[in-house]
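Consider the single chain below, provided in structure tokens and representing the form predicted alone.
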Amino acid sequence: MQGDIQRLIEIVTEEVLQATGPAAAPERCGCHAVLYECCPDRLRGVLDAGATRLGLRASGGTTRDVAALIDHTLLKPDATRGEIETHCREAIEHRFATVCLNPCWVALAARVLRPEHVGVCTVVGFPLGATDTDVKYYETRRVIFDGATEVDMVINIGALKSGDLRTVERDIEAVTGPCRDCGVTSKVIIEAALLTDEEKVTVCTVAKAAGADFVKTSTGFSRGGATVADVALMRRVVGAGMGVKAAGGVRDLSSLREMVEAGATRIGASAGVRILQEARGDPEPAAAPSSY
């Protein structure tokens, strides 16, 4: 026990210093030949996490590659069947890559998706992460017993505040633990808005540590979504390895290509219709929803 609690406190000491630094500062450019945001000081980072990432702003991208980057999103407390149904055959004709789902809506949106090779993600712990581990654990298992592909968990922040990242790694390890043995994808939502750089940094790197495919940038029900900075603050200490979603705000196309340009490699929204009508250059997109 004593011996991973100072393996996680060394990993994380390291990852804080790279990360947050002198050294982490972006240097100046020096070469006015180029736009700035063309200079290759200001995209190592993500040219580090892989040049494809640069493809949607460079070449457009097409309105199928932009919505392969969507978990298509409906976490309203008050959503009915209906509109789950709908948001299920919204996913289908436009292929997002997941619809994300509150967990009783599971086994509605599998028996739907599946035939059609869309996938089921839903979240746990969600939206304050303050449950107990174990009860984390059940949820996953549940879940993926109702058929959901992806899990997007919520960490205990209270104890990563507190500096108890034993708990954290843990609570993290109820979620990731099941969905490795079953094959799912699994996200850790950090709810950046409420950590310092610090903290992000410290849980990103425990995230890593217990396993996680993707961390994700936030609930959508905080005081705060997905900002350009947590995004490539958040890339530059998981690397190359793992995903990251940016989740919260997210309702345009402009808001999308700055993700994705940032190091997101998924994305949460609700407007992933309006989005793509965007792309596809439709006059008179619809109306964005408010939330998430």
Contents of the next structure:
Protein chains: 2
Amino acid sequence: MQGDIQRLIEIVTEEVLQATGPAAAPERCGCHAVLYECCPDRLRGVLDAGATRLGLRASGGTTRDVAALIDHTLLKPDATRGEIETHCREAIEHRFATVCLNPCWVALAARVLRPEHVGVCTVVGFPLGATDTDVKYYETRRVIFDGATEVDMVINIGALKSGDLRTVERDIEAVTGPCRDCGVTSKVIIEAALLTDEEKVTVCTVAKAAGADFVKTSTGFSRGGATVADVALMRRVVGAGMGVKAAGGVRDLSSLREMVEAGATRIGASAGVRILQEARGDPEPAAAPSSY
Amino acid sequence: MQGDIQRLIEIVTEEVLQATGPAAAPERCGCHAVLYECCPDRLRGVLDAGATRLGLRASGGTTRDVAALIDHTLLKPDATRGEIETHCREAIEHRFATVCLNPCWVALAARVLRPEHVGVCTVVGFPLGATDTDVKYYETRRVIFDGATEVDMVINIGALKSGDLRTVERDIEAVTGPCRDCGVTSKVIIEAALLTDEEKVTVCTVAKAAGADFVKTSTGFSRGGATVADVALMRRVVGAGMGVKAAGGVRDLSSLREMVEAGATRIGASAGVRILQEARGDPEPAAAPSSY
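Please move on to the form predicted in complex with a further copy of the same chain, as the form predicted alone is already shown.
Everything in the complex follows now, all chains and molecules, and the chain you saw is the first one.
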């Protein structure tokens, strides 16, 4: 099994990064200086030719289409019960896909949101990903018990950078396993800002093999958030059958559209209400929250 | 029990913040604009009169005294196995109190450090503190099983700010309980940069009542690290019988000394080697790491 994944990673890396040998530098586009295959303008050309994702085009998409893409996110550690309740009410009002909250608020959010058919997304091993695998397993089962419908887990970044793919794989499976058993959506946060392109390809391949439903760019707590190039690369690696979530720094409608054009099928944002106001053409959208 | 703690908090708040009634503003010193009772210069006066802490004076202290104060810290999520091993070797060489590492590295560090009588410190519910209480309990038992000798846990900040002290107390006890059972040192991280002075007093009082061994200023991952005023306030609240750990932003010998003068008995620092080089009077100390 381990050998199979290693071989799969080599095949995908070779294909996506267009490497012809260990010394070959992958070809990069002239406009963004990213890997040619992942250039968002190249993808935009494909989209303009007819493809649309979830009904959202660069030039349009209804407010409901936009809301259905967003995990309405409030992960700051000092959020109060009152702020969490307000956040849940906003999600019901605007019909966001989910609210994304820290684990200690899941039970409260599930009581409020389940009757309204709004999802409850939470985070595991967050935001460093450096807890033990069996703690992530325990935490996953706990948040599912509390009512989470989606779980975003952070990979063990140090193990990936140490070349210990067996640990990375087992760590992801500790979350995707219980999620699959319980019909809960799993997302694998790769924290792209800390990874090389080769590491991004590797971990997306491992996440796909581990049965994750999504790969996700960022926690929003590291030194960089989602980029169009990362979303495009991740989409290229996981193919059409998996979700890609762009999170961290998506604060307006144009950023959201860029991410969707590059291949994102879900957006993590604390500025969801502002983005919807923009989509509706409100004259003065509320200021975007400064923190994730 | 809950009523007792609430009463204790009221007594300590009244004493430390010198409040004479709900409308009274606590008196502040002219030099630092902090609460008068917590002014570091006032404490420095006490120290200069003869008191020293762990043999370290503003004007001196051996290199060994300085090393024995430091939790040699490497918590960045992308640290590799090689970096962790180097970090442990540095701790042995310089005789730091402990290494402070993420949970996934505890077993490795314990194998290396236990024969050398260097402690292994790790973190629980880190850095947001917003996981479930029983996950913190599970994680604590797991890291103790792996060989941790000290556990630094993050409080549930949102619960504190919501006035839910019962949750804050149970959450702390979920870590201090197993630590006490196993002879492991427990530290309670209050993330002072996110709290008001009243909240700092409250949570230090709760931590003391819950049997914690230390209170600790910061995770190093929030918007501010340790300050002299916070250390002084925390020392004043917990009294002489508990430890106070200053962490986050202590990057040189003079900062370390300021913290010790204000009441710190342990320092969390990623720049430990540089600080020791400074203490030895090395001509060109190594550059301090930019990240915690």
